[in-house]
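Listed next as structure tokens is one chain, alone, in the form predicted on its own.
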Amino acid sequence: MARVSYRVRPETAVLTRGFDPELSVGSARPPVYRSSTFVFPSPEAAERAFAVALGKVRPESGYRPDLIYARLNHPNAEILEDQLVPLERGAKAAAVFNSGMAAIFTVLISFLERDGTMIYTQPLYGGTQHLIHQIIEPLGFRAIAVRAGDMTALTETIAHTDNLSLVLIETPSNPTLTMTDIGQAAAALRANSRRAMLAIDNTLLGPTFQHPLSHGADLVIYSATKFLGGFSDLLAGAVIAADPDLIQSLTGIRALLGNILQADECWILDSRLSTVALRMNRQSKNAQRIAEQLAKHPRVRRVLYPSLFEDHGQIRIRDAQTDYPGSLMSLDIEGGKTAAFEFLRRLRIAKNAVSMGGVETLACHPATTTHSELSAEEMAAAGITDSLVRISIGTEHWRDLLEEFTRALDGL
């Protein structure tokens, strides 16, 4: 562990937890472990490392066990977790995972019990969606889908499903930035007799803006590729609790299936979580400023972003769970799909790919891209038309990001 052992605040902790520069012959940051096994120092060690890696004995509080093998725990993987778990408030445990794909199913494949139901918001990201209709229900898991914000609906589905293991709540949801309210959901599942888990997807929001964890959430579950990492330059997964317990859960299943994020991967994103709040801010004052001055703009039907909420229950969620809006927003573009492939055709400094939250922006069209896995049925139940386009804002000058979209749509 790091050598400052007193109570710091989370900028602070980022820098300086779960590392001791004494162990690494005095470097001032993390080098990268490249080792695939670990030297026990004893026999002894060797059967406590195993006993407690295979969840035979429990480990006293405090305990580290020593190392065995890669697949299931390196220093990397260690520094990062540590490093992690201020960023989330309330947060105790971290794991890491080699892609947010990773983190959910493993999250989905531990907690859903046999025989189990899950009810997911709709909608989600198109992949998350479709791992449940090509891996889960075919595993003979029940999936229920309850449309984003729908709160009524939610509580009732909670209150009346059978067999329930998991809700899995992506908010803001993906692509249109409905949100819904966590701290409902977990009063909803505490009023069951039998408790379920509750796992939030974070990625939009968090953990600079959005915490989960401080509402009741069990478990939250990020794609660090998006603002964590903040580059567009690696693949990484994330899942964080306040229950250690449960990620020594996820870490047994994370061994099993080998997707621990590896030691290279690790140390360049265990750089980045120091800027993730400086990063973020700046997005979302960016793109703040640009979406209110875009729905203005005649060409836009409307613009998807959580300052220019109108529906009453929505404006009470953003504002009792959520600190900013955020860097992502949905244009709703008049003319269809032909007009807003124009406009990503006109886009020079916003460049046309999919994922979010690096310091670039980036614009994609939902239907044929990110959700084109959706079934018609499910594209208009989550809302998502030929019309929509997707902006995640980087930290470029928001001036002339604005002129561009401007020049783009009076070019339509």
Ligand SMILES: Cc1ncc(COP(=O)(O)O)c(C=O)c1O
The other form holds:
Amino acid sequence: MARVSYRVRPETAVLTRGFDPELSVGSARPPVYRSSTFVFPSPEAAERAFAVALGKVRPESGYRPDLIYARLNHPNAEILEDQLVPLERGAKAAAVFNSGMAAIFTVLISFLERDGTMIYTQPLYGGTQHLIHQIIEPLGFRAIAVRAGDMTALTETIAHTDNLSLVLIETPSNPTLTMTDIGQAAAALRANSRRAMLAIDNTLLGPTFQHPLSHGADLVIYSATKFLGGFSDLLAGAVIAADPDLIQSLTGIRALLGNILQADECWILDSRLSTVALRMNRQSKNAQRIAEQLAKHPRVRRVLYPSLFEDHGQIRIRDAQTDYPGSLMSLDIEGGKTAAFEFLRRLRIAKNAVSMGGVETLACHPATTTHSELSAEEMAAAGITDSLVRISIGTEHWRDLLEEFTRALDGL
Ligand SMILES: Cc1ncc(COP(=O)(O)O)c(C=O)c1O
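Please supply the corresponding structure for the form predicted together with this ligand (the preceding block corresponds to the form predicted on its own).
Time for the whole complex; same chain goes first.
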């Protein structure tokens, strides 16, 4: 089969890049290469592959080093990484990990310099915040929290922080859907003499509705467990960048940590990429219809959802930075934790489970589950209350979901 050598659009690239059937007995789909180790054509090739992998020599352009050992790299990771690149506007390279947390940890441990400081927006996914407190801070790094969306505080903190190595922004934030301006954060970092890394957790809206590299981010991080995977049946993470050297630094650390995504998971995830935009578009349309209706229900104080923003700053960021509102929303329900739990108990189509981004609708109570590691002060600062229920809308018919949520609210 002749390979597609000319430029094509992302929807086409994701189905034509990264895999050459001629290398796999004409198989139309990539096989799963489960080998842990790879045979070298000669001892010289082995020597060269190790020299390149260890950074002792820089490969000339076009040189594809021989594979060595699956902890460093393997064919299914290479195929998946090649196919992730066209989905992220402005990207040139990607690295895959065995979970979103593995991707985040590898970014932090790779780019935080000795005595370095990181700034992060709050709220973050509870696990990420826990990782910062349980591992990153005890290792001696400083971590400063800034309220998500507070651009004055973020710009000033960037300007006045010594030894700043990295800024981690989750936008929109999980579970409050607060947006932080990526372009403004990138400009604040550029104005600083010492260039720190800007990493964006793009799990909630990417890769379809938000493109951080176009706004000046260095690294885009995903829990690929969510929308990229799309069916709540695998764990995966990815980091994507415009600068291949940044990805090479990460894959060097990944080889030491052993947290590369395994071949079977790469193969499954790779088969999901061509439908990510289809699924996300449908899920976002469903969610927008449902959110706008639920906002009128007398038992709902507020629906946290991008198309319902009232704050001018948030509206400005939304319009400048995102294409569609996505499928995650949080309901602030009248009646506190008791009402929130009762609402969850009444759901039948939607399942009471953590996670998001799958084709099935999931709902949970962040204060007692995904964000329960946060201290009371962090919870208050993040705006996560007992009356908040987070919902990830799937691909079911939106009317069935709306009827179910309305019934559950009516009965409270
Ligand atoms: C925004 C965000 N980032 C990262 C993660 C961690 O991803 P994983 O569960 O794949 O490790 C999650 C998980 O819920 C998340 O919501």
